[in-house]
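One chain is shown next in structure tokens, namely the form predicted alone.
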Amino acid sequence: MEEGDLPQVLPIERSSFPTPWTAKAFLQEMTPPSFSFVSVQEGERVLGYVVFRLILEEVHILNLAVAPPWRRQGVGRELLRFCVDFCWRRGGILFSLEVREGNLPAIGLYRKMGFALRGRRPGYYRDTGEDALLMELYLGGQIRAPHGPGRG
């Protein structure tokens, strides 16, 4: 993701979350140990994005969203797969994330990608008071094939 992607990223963010990130929040996550990537169509149209931190072998997925017209078409899966492969190549083996307990499509995606429920954070989301489910994926000893949807 580049600063020039933000005019397309921010509307996706606003349509995806009750308390969306600001442009400043995205800009702060554009340098290591954080990484951000967009999935694009025909080189320019942003379909979705993923933001994560990689510190040693641990990866924390901070934000993943797909534009409404592209949801349930594999864009989120490809972004998540790209994140896992990108981090695996750099030593990442333990992936974690929080997801709203009511976000059933996201929970389904994470489960299909091998994430398991590891806990609950009561009242984690201050905007709604909703609990967060803590999900993790451990890749110790596994071999991953390369994939990737977009530009960094």
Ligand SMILES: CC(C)(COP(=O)(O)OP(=O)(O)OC[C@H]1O[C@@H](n2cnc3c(N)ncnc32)[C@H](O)[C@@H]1OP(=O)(O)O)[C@@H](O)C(=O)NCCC(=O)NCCS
Second form
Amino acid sequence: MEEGDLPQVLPIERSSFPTPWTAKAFLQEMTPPSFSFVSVQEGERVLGYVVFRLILEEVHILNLAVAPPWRRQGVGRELLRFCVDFCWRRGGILFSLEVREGNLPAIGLYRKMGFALRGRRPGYYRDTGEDALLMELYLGGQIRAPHGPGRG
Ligand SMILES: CC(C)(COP(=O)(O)OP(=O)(O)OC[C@H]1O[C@@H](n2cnc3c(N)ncnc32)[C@H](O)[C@@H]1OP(=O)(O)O)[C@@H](O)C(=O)NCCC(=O)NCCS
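What does the same protein look like in the form predicted together with the named molecule, given that the last one was the form predicted alone?
Following is the full complex, with the preceding chain placed first.
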């Protein structure tokens, strides 16, 4: 994401969240260890975006949204896949995020991508008082000896 994307990103943000990020918030997350990427159609139209922070092996997903007319067409999944692949190549293995407990589309997407429920933060969202669910995806330890340790 670049500053020039913000005129398209901000309306998506405002149509997606009760307390939307400001331009300043996006600008603050445009430099490492934060990364932000947009999904674009024909090199111009922004369909959605993902923002995350990668510190050593830990990744925290800070923001993810798809423009309402483009939802349920695989854009969110592609953005998340891109994020996981990007971070995995750079050593990221533990992905975490908070999601409103009532946000069933997002929870459905995260579950489909392999995220599991790891906890709950009561009253985390001050605007509505809603709880946050903490979800994680752990990619470490996927290569195991087939018969456990201690063989040969
Ligand atoms: C959550 C969000 C990013 C999903 O993006 P999307 O492009 O619509 O998602 P996809 O089309 O890639 O869907 C992937 C999977 O997520 C789940 N999903 C997505 N939308 C869903 C919905 N409305 N209801 C139930 N499950 C849903 C499904 O499992 C879906 O797979 P399927 O289409 O094969 O059934 C989008 O709804 C959005 O921008 N919401 C507002 C912002 C937001 O809540 N962001 C997340 C903050 S934590």
